[in-house]
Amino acid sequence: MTVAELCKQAGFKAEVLPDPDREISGVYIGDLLSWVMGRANSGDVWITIMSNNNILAVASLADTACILVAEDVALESELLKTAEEKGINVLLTDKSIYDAAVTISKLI
């Protein structure tokens, strides 16, 4: 499944989608950035509630397919601009982290 397909089927909002055809291979949930950096796998959907620019660096280092920011957390326009420049897919949902993970697990 691709990130674009996930958005369509799960109803997630594609806030920044420079690489819509990126394949998803799993899911990782975490907010402790150093922990995510060492444990998320390439191709994962990373679900978080973090909203600072450091999430972009972590997503890039871990090579995640996308960042899914859950629980209706708002993102600053500067972060979204940087995500676009770095080619990082950023999705939004109002679902809880748990509900977002359950939704994804039923689809992939």
The other form holds:
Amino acid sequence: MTVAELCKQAGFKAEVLPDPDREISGVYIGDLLSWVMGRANSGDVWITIMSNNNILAVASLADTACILVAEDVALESELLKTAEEKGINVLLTDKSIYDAAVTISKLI
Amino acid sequence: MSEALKFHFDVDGTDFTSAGQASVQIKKNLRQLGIAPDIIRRVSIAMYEGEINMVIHAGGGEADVTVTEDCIEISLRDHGPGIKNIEQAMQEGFSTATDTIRTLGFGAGMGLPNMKRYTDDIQITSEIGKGTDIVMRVNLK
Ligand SMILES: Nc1ncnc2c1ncn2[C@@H]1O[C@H](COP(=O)(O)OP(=O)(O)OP(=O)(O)O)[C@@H](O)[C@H]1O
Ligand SMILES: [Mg+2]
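After the form predicted on its own, can we look at the form predicted in complex with the partner chain?
Zooming out: every chain and molecule, the one shown earlier first.
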């Protein structure tokens, strides 16, 4: 399943979607950046409540398929602009981290 | 490629939010060189952790990446406070990060362990009050 398909089927909001056809291979959940760096797999949906600029470098270098910011955490327009420039998919949902993960689990 | 390719970066120690730029740039450079994706991922993760450490713990520094036929070498130098006990610092979960840093998502004490995990060799030399030198190598063969 691609990130664009996931958005549609799960009802996640695509805040920026520069790479809509990126394939999803799994899910990783975490807010501690170097933990995510070390453990997330390439192609994962990364679910987090972190919203500072550093998440973009982490997503890019760990090569996750997208960042899914849960719990309706507010995202600054500056972050979204940088994500677009760097080609990083950023999704938003008002679901809890758990509900978001369960939703994805039913789809992939 | 018979000649070694070298990339140099000055890592700004004042800006946490844009930290990681050198690693993001290296990822691009390695991609252009046609290096395998899993190698690129290992190099850029290890370098990012080292780069962030220089920003958070040492007030910035310098990074050099050398690509040869056999390996990619990442060399990081800073003039920060140094690491008191390297063995302890290498342990998962050990961190001296402040609360402010932790609110940004750093301070899990996983950076150095990640650097070890994702490279084939890591050499750390550090002197209190002088700075820290880290050389990491990822083999291409
Ligand atoms: N360049 C450096 N200069 C001085 N001290 C350092 C340097 N790099 C690491 N350290 C010390 O080693 C500790 C462990 O580093 P490590 O990268 O593993 O964890 P962290 O940076 O605290 O947290 P994380 O990397 O998980 O965000 C740091 O908390 C710090 O005390
Ligand atoms: Mg660190």
